[in-house]
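A single chain comes next, written as structure tokens; it is the form predicted alone.
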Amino acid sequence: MKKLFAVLLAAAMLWGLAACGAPEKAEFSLFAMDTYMTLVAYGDEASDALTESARAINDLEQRLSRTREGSEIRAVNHSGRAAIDSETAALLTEALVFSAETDGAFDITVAPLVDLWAINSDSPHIPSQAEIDALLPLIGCDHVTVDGSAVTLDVGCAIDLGGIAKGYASDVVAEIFAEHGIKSGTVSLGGNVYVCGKRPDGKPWNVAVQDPQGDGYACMLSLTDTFAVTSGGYQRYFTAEDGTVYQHIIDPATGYPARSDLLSVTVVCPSGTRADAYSTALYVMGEEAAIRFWESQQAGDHAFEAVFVTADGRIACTPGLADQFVPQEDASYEVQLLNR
């Protein structure tokens, strides 16, 4: 579930191809883990990377999606024990490892969460304070066992990747590209997205953050060779009869959905699983622990700049952006450069 939109502008995607020797450019639309994609690539191999990419990409979701008939993640959720692709067991390691970093601010044991909330469906359910309870025991990654090929999930637990997984799709198609020999392209995962090299004319990609309080977007970022992943809980919500507003990301140590003072979290960095996670782990956390958490991870390999905007009004963006990041006009957030 997730994820909130970190738009390619569509100038930037439609760059003109008219001139004499310009590379060939292919462009691919699917919707795939609920939400809908766009691919493009430039290059003498640009048709068969997407092709390829969008194979994979169907792939993933047969074998991550806990509702899929089939799935790896179903069977384990449904027995309680299964064996597992080599892959999806590496992912589910790396889940784990992100969840222990950021103190279960990210957990994929979340679903039994999710699904009593149903935020979600055409039915969405404000649980009392017993059910609630009743199933934060179930909840966090000491409940799931990875021994090679083997997960084992304790009774009663359940494990939802929606919050991990388009991230790891663009990681995959990130391979495929430079498998093919594609310096230029982007992808568009519903939020979740690679820029691959510079534009065709040797700019870099725009990527727009999307307003959580407008239709148009709060920043630009100019950005090359990177992954964008944008978490907020303002496009996927419901509102009770009472006004009250419940988000679809939940924080798994409350039980009720993420009450946070960010809009929104836009992280930026060399894995698109990673900044997967840490965006919707940023959201859960707030702005002071998010902040303390990304000044943690500057001296190791995990580094990765952010953008945070604000429920008071602002746009506080780590320093390493600051040479990449433009302001929208008719944005009324005050703009912070954090200090490193």
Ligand code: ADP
Contents of the next structure:
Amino acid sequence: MKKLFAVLLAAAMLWGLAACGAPEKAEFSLFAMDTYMTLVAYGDEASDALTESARAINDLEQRLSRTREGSEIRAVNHSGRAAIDSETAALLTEALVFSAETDGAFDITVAPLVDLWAINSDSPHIPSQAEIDALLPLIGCDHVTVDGSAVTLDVGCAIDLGGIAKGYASDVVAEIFAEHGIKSGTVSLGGNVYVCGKRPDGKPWNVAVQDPQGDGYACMLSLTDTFAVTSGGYQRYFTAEDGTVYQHIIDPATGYPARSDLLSVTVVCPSGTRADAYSTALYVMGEEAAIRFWESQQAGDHAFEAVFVTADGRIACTPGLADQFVPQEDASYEVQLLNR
Ligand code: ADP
Ligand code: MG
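Output the form predicted together with the ligand next; the form predicted alone has already been displayed.
All chains and molecules follow, beginning with the one already shown.
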């Protein structure tokens, strides 16, 4: 009875809010792409937008996963050549561009190395140098050819879209939100965040940058209508018997898990796909090269902002985020604003 009363009260409140002109709020959580996802939307079509978004995320996982039976990427990896959906082809083409731009720091052909180390699995493996050397010739985007709706891989090569799929999914959700007239909402797909418009009270959304060394957050970003994607080595890793920590982002140049002087990289830009690729790449590059890359991209269409949490205890923030940056008072990081 108490429960029924609560439900009625909630319904009355919802009706009350609607009567005052406040938009309908819908919320949805799911586990997909190996991560916990939450979506919130405000608007007359909020429920439809979330139902459609959840379906789209599941469809994308079915298409882009390399382990799922029947997925396009699995088919390509198994036979070296397959016909793929035009959207998948466009995503692969974009991934190859990111690889070229980042000088191979982001590289979807890391799959054989990801399998060798198996860091995200129940049985990770520390390979010998010989095992790594045997795979290095298979790594590099020159091994992938996308021709219309056909993709071809050189023998022994394989594709892993783990570094980009969630960011791409956030772009797809943003499109669905737009189609349903959603002007306010948040989408969190693991470390991949999309903030749609502003909060219903007209203020920007607060996006927390997780503290890579603790349970709390390192800082907050006040954001409107953009994507913020974080990559780091602090969530998916394994610790060997000798205490060495091996995290899941591979440096394609060495074949080893990246030994970054960064604990995390958060990239903020108008494309979830690009933010995802860049955050992975910048983590691999390390602070100095990452800042050089940020500078080099400032003038073009691929400009972005970033927050770097460094292993030596600093948070370095690009100047474009100065007004959005909200420090966390209790955090022990020294905050630095980079120069343009
Ligand atoms: P997460 O998936 O935890 O959000 P990332 O976006 O940084 O983190 O992607 C890491 C995943 O991408 C790895 O688990 C692996 O599947 C794949 N990957 C690892 N190293 C690279 C790399 N250098 N370039 C592209 N993808 C990578
Ligand atoms: Mg990524």
